[in-house]
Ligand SMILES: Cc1cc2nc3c(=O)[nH]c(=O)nc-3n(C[C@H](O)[C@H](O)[C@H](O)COP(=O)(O)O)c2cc1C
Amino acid sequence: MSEPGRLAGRLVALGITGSIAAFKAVDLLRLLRAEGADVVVLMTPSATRFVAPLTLAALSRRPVDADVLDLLPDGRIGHVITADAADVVIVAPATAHWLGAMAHGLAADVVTATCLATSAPVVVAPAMDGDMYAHPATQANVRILRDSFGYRIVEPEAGSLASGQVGIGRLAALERIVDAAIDAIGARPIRKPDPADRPPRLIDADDPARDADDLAGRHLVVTAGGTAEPIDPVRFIGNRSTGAMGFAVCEAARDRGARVTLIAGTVSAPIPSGVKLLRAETAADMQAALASLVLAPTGAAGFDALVMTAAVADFRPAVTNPTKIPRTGAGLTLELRANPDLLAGLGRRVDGLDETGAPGGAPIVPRPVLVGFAAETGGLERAAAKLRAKRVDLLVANDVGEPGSGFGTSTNRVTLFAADGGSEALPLLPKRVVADRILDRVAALLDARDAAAQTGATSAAGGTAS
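Structure please, single chain, the form predicted in complex with this ligand?
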């Protein structure tokens, strides 16, 4: 796995109570997810009046536990399962009322009940009006949590408060809360790595057999759109790609739990939210952006999978005129140079080969999954050969001449060519569904890659021992 987040593999129970700052828990959840955490959200009944459980369920990919008397669908007791499996419980924001309930062990809500039942570290970030926080009752409760229970208190900050006052009571910066949770976990082992021991995930409505979070902890890079190869400062050679197919892949990957980096060329569809955006106008820019992502600073693979939907120009003007070329009656002849095949170059780099295909460096470990797109006109005969030439794991080929397929449409009819020689022709489908079908393959290839690495590691370890 590339650049694992600081909470990769951890289950974080995020308890939200009825403060005006409850809306900030949405961003806190995003930060935790970006650190690779698996998150289950617990709410007091008051908190559900401030922020919709639906939002938190959609972002955490788990049902929200907001009723201490509700059982899980399989009959298990939610707060006990969470208490036993969580690597850390974060209560943010914590109200004055909740601090009092917790200090005295009053388990009338799911957040308090979980804290009482867990042996995981607990991080508490209070948020309230300044006078409420300064009150001796609140301060006494904070002391009990910190000094008697060993909870980490992330002290609120000074600033203007929702009450209109200025004082100490504003929820701490979210990064401080995340850092406190990471610090509290320290070097403890993951308590319950088996998903069966954790609270349930949301089931994907379209495909109940599929784990809706099957790309959690993965880093996917997606290129989208066309490129603009400059003729002069005003004119360029471009193509009709809008970015829509790549954006559908980004959204699907994001919704399945992946961290997504989008390298966008010339695009006309709206950029999806929740992804890291890098702009690349020309093929050379896109090549540089990809090169910057191939390796993490640690030397490990910088991403788990690349889905190369961008329509990168095959040719660029040999010379870019520094000033606008004036109109003349004589016309204009442009000399074009071939651009490098970015995906083929990356395929060789990943396998430790040089430009000529000869050994030329260390292969990238773990090997990222590479997915190419081939827009063809008039049949897909060349696709299988392209797959081999580019050294990709999956080639998604479509005939852009077909109605409803290719540029500027919301649908696509593609054939998936796999490295094992198999191919699957999909019917005409919405681009988002096509994206999910591609990601089904990516998720399976990544799982197979990791399983093979595990087996290799186990047999290597076994070999040493015997």
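Having gone through the form predicted in complex with this ligand, I am curious about the other one (the form predicted alone); can you provide its structure?
Left out here are the partners and the other molecules; the chain alone remains.
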């Protein structure tokens, strides 16, 4: 298996209080999930006015606990279950009001009640106006939490504040908060590894049978966008890919608990948050990025699955001119050379084959699941042959000439071709829904691979695309 996130298997309780910085808790939640954490969100009533609980529930895949009097669906007391199960409680942002209430044990909200009831380490990241944070009352409350309670205080930073002033009061960098939580946990064992001892998960609204965390602990690599093969310092050969389909896969994998590495070529869509980003402008750059990821330092597989949505240019100029080629009336003739098929090469590599398809090294274990994309025009007749040639477990093919399908659209109509010979034609769907349908297949293939490894059987994902 690939290296897990630093919070793999941990339950993190994220407490959010009524600061304008509450909107940053969305990205903090994503960072925690990217580290492998299982997150339950706690909110004070005022916090719900700054950021919608529905947003946090969708990202955490758990109901948000915002009322100290609410019970879980099974009748258990929410904040007590969270206090007993959490490996760490993070309060970010923490307001002056909350610091004072917590310092004096006033459990009027679910965040304070959870902190009072837990024996887990607590990390507090204050955020407020500079003068408010500097006030002796606030500083006294911070000292009580730090010196008397043993809480870790992630001090706010200097900068522009919501009041328009400049001072010390900005919420600390989110990476600092995550690092503080990891440091606070240290080598402690996981407190409640059994999911039954934790707050309940949400059922996926689009598919009640889908486990909302079915990719937790997995490392997925996604390539997205096109490549720009330089003609000279100004011009290049490219394509119309925006990266939107790949980004939808990144977001879906991240929200299902995966650790995601994105290799982005030329893109025009916004880069998703909560993923590790590698830039790869040319086909050669993307090939090098993939090669750097395919093996972990231990020699095992460097990732669990690759979803190759990138539209890598098929050709590149035979020669790249070092200076801009001047425009002339005679026109310009370019000699083009074929770029290597990156996915086919990787398919051979993971199966221990050389460029001719003959044995040429040790297969990569455990074998990663490989998903390819094929953008076609006029039909999908070539898709099955491409699946075999690229040695992939799943090929996602679409006709980019169809309205609403392909580059520059928010929707896609794809057919999924599996290595076992089956296929499934999906209707026109939003790209995020298409991404989840693809990841349903990926999750099933990974589960089958791991089950086969335990029993010694042949996995459905174990090189069946040969």
